Every structure is written in C-alpha cells, then in structure tokens.
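In structure tokens, one chain follows: the form predicted alone.
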Amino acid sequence: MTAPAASTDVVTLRDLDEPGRVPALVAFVSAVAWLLVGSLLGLVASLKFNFPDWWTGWAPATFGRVRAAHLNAMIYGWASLAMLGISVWLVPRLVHAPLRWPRVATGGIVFWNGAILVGVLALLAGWTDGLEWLEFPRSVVDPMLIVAGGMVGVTLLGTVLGGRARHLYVSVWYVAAAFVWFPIIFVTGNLPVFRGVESAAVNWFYAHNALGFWLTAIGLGAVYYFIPKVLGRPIYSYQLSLLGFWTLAFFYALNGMHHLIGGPLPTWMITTSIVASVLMVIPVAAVAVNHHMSMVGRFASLRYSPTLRFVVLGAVAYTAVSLQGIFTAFREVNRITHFTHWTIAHSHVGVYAFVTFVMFGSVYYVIPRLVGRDWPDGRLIAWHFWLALGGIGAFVLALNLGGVLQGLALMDPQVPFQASVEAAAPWLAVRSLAGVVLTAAHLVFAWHLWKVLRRAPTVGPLPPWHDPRPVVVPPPGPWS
C-alpha cells in the first residue's frame, strides 16, 4: 500500500484575513468616530458638576440627556463596534476558516451604526426608556440593534461551525459565547412586562451582565489571543483558561443584584447575589494567574510592543475591577459607597481601564495587518498611551476618594446633605481635568489612525510585523 499523498491545502494568514478586512475596517473606523463623540459628551456631562448653570438654556445639553448619550455612545458605539471588528478578524484565524458571509457582517456593522445614531439623537431629544444602560427607545432602536448584532453573530457562528481547527482555543469560547449571551440578556432587559421593583431587578440583571457577558467576554478573548501571539509562547495553562471561562458563565449572571442592596427586594435575592459576587474570585484568580504566568520573564516587552502595553495593563485592570466589585458587594462596604461617585469610578475601571485598553492594544495589532502598512509614528502611540493611562488613573483615584468622603458624609445624620456635596466637589474638578486628558488621548489615537489609513501600501519586502508563515490546514476528516 502506498503512503497517502501530502496535502496541498494550504491557507495563509492573508487568505484568512481578507474576507473580514472590510467589515473589520468599517467597525474600527466607526468605533473611533463614536469614541470621539462619546468623549465630548462625557466631558460636557463632567463639566456640569463643576458649573451646574452652564449651558442650561438648551434642553439637549442638560445633564440628564448628555450623560445618557455619553454612556450609550461609549458602550454601544465605541466599545461594541471595536469588539465586533476584533471578532470578525480573530475568529477566522483561530478556527482556520475564512469569515462566512462577510457582506452580511459588513451590513450588520453599518446597521449597528445607524441604530446608535438614531439612539443617541433620540436621547438628546429627550426620548428615553429611563433605565440605565437601556436608555435607547425599545420600540425603535433596540430591534435595530438585535437585527444588526444578529447579522454579525450569524457570520461568526457560521465561521466557527465551518472551522477546520482541531480544537477551539479559549478565545473562540469567549467570543462565540458572547454572541449567544448578549441577545438573551438584551431581549430580557427590554421586555416591556416588568414594573416597579421587578423592573429595577431586571435592569441590573442586564446592566451587570452586559459588562460580564458582552464586554468582558470579548475583552478576555482578545487578551487570551494577543498575549501569547505577541510573545510567541503558549498561554500558561489551557485548563486554567477553561476553568475561568466556565466559572464566569456559572457565577456572573447573579451578580447584578448587589447594586440594589438596601432596596425593597427580598433578602434572599440580595444575599444570593452577594454570594455569587464572592464566588467570582475563582474565575478572576484563574484568569489573573494565567495572564501573569504567561508574561513572567517577558514584562520588558511592554517597552516596545504597543499591543502588549495596552493589553497587559487592561488585563491587570480586569483583575482590579473584579476584586473591587467583590469588595463592594459586601453590605458593610456598600452602605458607604452606594449612591456615590465610587460607583462611577468602579465602572470606568471596567469599561475603560480594562475593555477600552484591550481594544486599543488590539487595534494597534490588527490595523497594520488589514491595510498592509505599519503605524507611521511611534511618538503618537506613546502620547496616546501615557495620556490615556494618566487620565484614567487620575479619574479613578479622584472619584474613589471623593466617593468615600461623600458616602461617609451621607451616613452621618448630624451632617447636612450639603456637606456631602462639598466633600466631593474638589474631586469632581479633578474628574473634569482627567476627562480633558482622556479626550486628548482619543484625539491623538484618531489622528494616528487617519494617518495610517491615508498612507500608501508598503512596497517591497514584508514589514517586520507581518507573519508570512502559512497556516497548514489538514484535509477534511472525521474530526472536522
């Protein structure tokens, strides 16, 4: 019997990247546009704490409308679109199959942008559902988001099902699960059947799980990909990564009720949420150990790799915000921090220091591979990094300190309410200054992206960041 002929079925990384190039670029460019819009809206909202009589004659500029528009532009505009771009680029590489139906994915991303535009304009016009993280009008914008997200999700799940990899790397688990979890929690949160206390409980079921099952899931999927990829070494423990994934899936769903400690909910519901929050130490520890041990002996690489610089600090922020969330879930702590600026600081550690930093690092890695040329100016990357790090550091430190002082004043029955406002006022000034710094960082990032998109493609040998090694795909077999 003669030996079987060697397979000639060879797929290069360029072959895997090409179908997803247009949807990824559309997602990244529009995400950065929403990052700028959200930054300006957030800066206006922050300044209104310092100058409450400023710009009050025009209704769309009032705090209640601007703050909601800022939150939704950042969550559904910047962060979600960046994650869609990462997903359509990442999954094909990991399952060894080109993106299925790329035009459907592009259409979904364009439609998602349309939904965000309609939603933000509706919020500025005063049309809102009045639920945090669910402010968009559910009768118009939410169906658009479901359809748009479904279009992208179908292409990704179709790519996973048609993949030819021998096993699914943990990043695929996180990304694929996110596109299953998100429509479930989004539809549940928007069902118009809940009233009163039930509505509050469902609201925080959605808001907390949007962070854990959408933003965190894809964020961790990106971290698990880029750290080993840039270092050229495997993740420390594949088994540990699966432990982190499955314990996140089991424990996170019940965490949201700790935001309602002291509210008119059954004690068993609040206690269950506190216990689930404490159990989150398992996935957090698993992820933290895995990421740290993967970096051991290679931390010096943060000096020259912008991707690692942002992604590793984002991973550290994930550990920090998770431990802070566990700490805040205890009743003794929550009595002080609830209804204070501490909560705002906590959410920014998660959404900005973790998710946004990971997205920054991911974009720095992916864009050159999509457009065929490297970033033109390392100084702009350095400016972006240090402005973003300094801005979010000052923001979080100021609001954590101001929030504790505010909470202690609110708890003292001998202290008038005005004292709690005055205790937080200096820290709110630091918050606004930090907002200016963050906005400057985003302008630098956007300008650099514009520069790289305008440059001519690289001519001649492949630049050093390009990996020319082919991905050899085995012929179809019983395992496929």
Given for the second form:
Amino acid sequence: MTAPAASTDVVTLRDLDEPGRVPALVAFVSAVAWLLVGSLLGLVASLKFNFPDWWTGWAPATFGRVRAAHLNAMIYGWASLAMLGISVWLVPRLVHAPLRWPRVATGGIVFWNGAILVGVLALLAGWTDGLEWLEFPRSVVDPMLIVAGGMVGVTLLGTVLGGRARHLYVSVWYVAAAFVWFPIIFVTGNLPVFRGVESAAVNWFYAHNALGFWLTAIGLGAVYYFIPKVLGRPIYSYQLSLLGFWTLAFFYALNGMHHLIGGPLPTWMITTSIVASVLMVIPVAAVAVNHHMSMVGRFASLRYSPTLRFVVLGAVAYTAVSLQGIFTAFREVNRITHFTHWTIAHSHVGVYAFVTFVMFGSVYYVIPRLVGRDWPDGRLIAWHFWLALGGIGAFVLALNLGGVLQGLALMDPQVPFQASVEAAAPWLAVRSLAGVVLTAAHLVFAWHLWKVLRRAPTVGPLPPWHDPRPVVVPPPGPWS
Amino acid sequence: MLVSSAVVVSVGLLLGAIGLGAFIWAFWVGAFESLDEQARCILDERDLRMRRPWETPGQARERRRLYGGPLEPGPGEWGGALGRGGR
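Mind pulling up the form predicted together with its partner chain next to the form predicted alone we just looked at?
Next comes the full complex, this chain leading.
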C-alpha cells in the first residue's frame, strides 16, 4: 500500500480501500456468523409461542433468555458489525484518505465480537439487566462495547478529520454523526441511577435512539452511496438529502417516549414525544422522495444489480417503518397496538426489512472489491433475496394482522384474556414458518460468502472495478 | 420522575446542541455551497461512462453525450453475479 501524498495528488481506489480491507472483512465475516446465531435463537424463541411446553427443562433455552439473546445478537452482533464493516470501507472512499490506524479498528472489531460473545452467553445464563435493548450486563459487557466501539469510532472520525475530499458527501455526515451519537445515548441508557418508571423512560430514550441515531444513520448513509453509485448518476436532490439528515438530527432524539403511552409518566413528556414523532414526517418524506425520484425510469436496474435490489427495498422499508412509527405514536392507535405483536412486526420492518436489507446489498457490493473476485453464483444471490423477502413479508403481515386482532380483543372488557391469545395463535404459526424461511435465506448467504472467500485468488487481470482507478485528491478541506 | 426527566431532557438538549453546533460549523466552512458538485463527488469517470444495460436508448444516448463513449461493465459490476443466470 502506498500512502497518498500530502498535497494535491492522485491516489487510487485500491490505495484507499487497502488499509480498511482487514477490519472490513473481519467485521463482515463475524457479522454473518452472528446473523446465523441470532436467526437460530429467534427461531427457537418463535417456536416457543407455538409449542409452549417444548424445551422447558433447560433454563438457557427458556423464552425469556433466548429472546433477549436473539435481539442482542442481531442488533449488536449482526447489524452493528455489518455497519462497522461498511463504515470502515466507505468513509475512506468518501473523504479520499486511507483509514487511520487500521489495526486499532481491527482490534476494536475483534473486541466488539468478544463483548457480544460474553453478553449472549451471560443472557443465556440468566444474567441480564432486564431492560429492552440493554439486556447485556452493564458491569461487564457494556464497558467492553464502549471501548470497542470507541476504537473503531476514533479511527473513522480521525479519517474524516484528516480527509482530503473537497466536500463531505451526505453519507459521511450520517456515518460520522452515528459515531458521535451512539456513545452518548449508550452511556446515558446505561447509567445505573434509575429505578422503576424513571428507568423505563431512559430505557426507551435509548432504545428508540439506537434505532434512529445508530442503525438508521449508517443505513441511510449506505443508501445514499449505493443508489447513485450503481445508477451512475447523482442523487435526485442533494438539497433534500441534507434536509433529511439535519431534520433527523434535530427531531429524532425525543421520539422514544411514545413507547410509554398510557404509562405513569408526565403527560408533557409523552406529548412532546408524539410531536417529535410527527415531525419525523419531514426527514422521512425528504428521504423517500429523494430515493424514489432517483430510481424513477431506472427500476429495471433491480434485475441486474443485487446491491440495488436489496438497498432499494431497504429504502422503501425505511419509509414504511417510519410512517408506521408515526402512525403508531398517536394515542388512539397506540392503545390498540401497545403490548401486542404489532410492535414486534414494526421493529422487524426497521431492523430487518430496512437495515438488514441495506446491509445485504452493501455486502454484495463491497466483498468483491475487498477480495478481488466476484460472487461465484448468481442463483444463490437470487435465492437469498427471494427467501429473505418472502420471509420478512410473511412475518410482518402475520404479526401486524395478529397484533391488531390481539389488541382489539385485549381492549374489549367482554372478551376474556384467553381469547386474545387464541386470536394471535394462527399468526404466530405463520411467524415461525417465516422464521424458518429467513434462517434458510441466511444460510444461503453465509454459504455464498464462504464460497467467495475460499476461492483461490484471481489469476490474471483483476475485474475492471478492482483496477486502481485514479482519485484526484485536492488540497486539504476546511475540516483538515 | 425528576431524575429521569432531567437526564432525558438534558441529553436531548445536548444532542440538539451538538447538531446545532455541527450545522453552524458546516455552514461556516461552506458545506452548503456547490451542492451540485457535492452530489457528484462520489462518481468517477468510470461510473459516469459505463454502459448500463437497464437504461433506455434515450438515457444511454444522453449518457454518451454528456460523458463520452461508453465503457463496458465487468462481471459483477453491480454488486454480484446476478447477471450470470440468477434472477
């Protein structure tokens, strides 16, 4: 690897990619391993709704432990690690500077994996903080995550600050902001000073912001890169992309309290959250219009590009989950959907149909550029896509319908509680079937990744997209 | 309730202050100028000149007119091997 010169110069994409290659590969491979672990845990948890007496004699396999292990393996294992991988690959390309301190980034990603392993084992052993999205023991695992994330964050923010691009593309804003926001909300959520309803308020402050300021931020950053990159044309409106970013930054922070509608909290707190949720229509509309208009007239590209196929569907899911979230934040809707499977469907639209699909598409684009060879089998990509789409479609449809029926039954004082359980039962069976399909999709994906990684290095000319294409590096930007 | 309200509000304000500070800084360094150039900064010559098989004849003509003779895409150019038999 040749370090780029300090002044106006020409480097190559390979120069920019190379330092981030190892940390990105470690992140992607371990992310997919956690995807498989999390899928199996989720499947076991789902089956326990259909067969409540199944596998109850062994405490680690009981629902309360398996469900928490599934959630944390997926959020912090799969999604976060995939996002770390995308970030260390994407940021150097965008700021025209190689990744700073790549060994620190690799160490951080390895340490992050260690934290997840300890955390998942702790949850299965019954050691939990008992807070949604914060189940990992705060005395052991959370400090490890802070250190590990900090190691990666320092390398990325250092790369941005030392960047030499003339402009900070909107994806850099999203990714860099995520690495500033996440430690703040994570530390706040883990402060060990809250009890009872206070704890619930801070818990949802964290959990909702983890979705908006971490998963959404890096997910949208990737969408804003891959759609124009594959289409070979700029995003429809760069103004709208900036509007979307800044309004997310200003309006999102207080959204979380809408999860506590009906709870013993001050009315102003809930109302403020509902107002903030409604304000989210601005960034959501800005992003949705921008992505849609960028694709208009070019939807045929989805037949050719697996990356676009996943990323565009992920972008559509972002719009869907955001509008659903705004809708659900209204008290009249929330009193029906709260405490039902609707919420589970909603979170899966966000974390799976949006974030996971964007990560799948990103991995399909990035891995060949990291290893210098193409994915070996287009049929496996097609299988992966259709299984994932079919699985999440059935999952969301079933739990949305089942959740509403369950909620209506719960609302009716004439209906016994048992009826609400029975109303949801058939939909829970569909959910488990969808879980089987999703797990199959992930196995196909993991198998394909294994195949591309174990193939012999390309002999002869590299694919054209891997050639050392020149990148003109201008004088330092104002942030350098 | 006082403690959690104070924390949530103060951290919310901190997040807002960080955003506001970043916004003012971005404005000051000219991050909201030359937006058209910013939108194009991720695209290099190969991205712009490459033939896209999904484009209509009109779109392809426009691409040639703006950026010159087309470059042929390589296998897996669009993020995977879908073009080689997978649908």
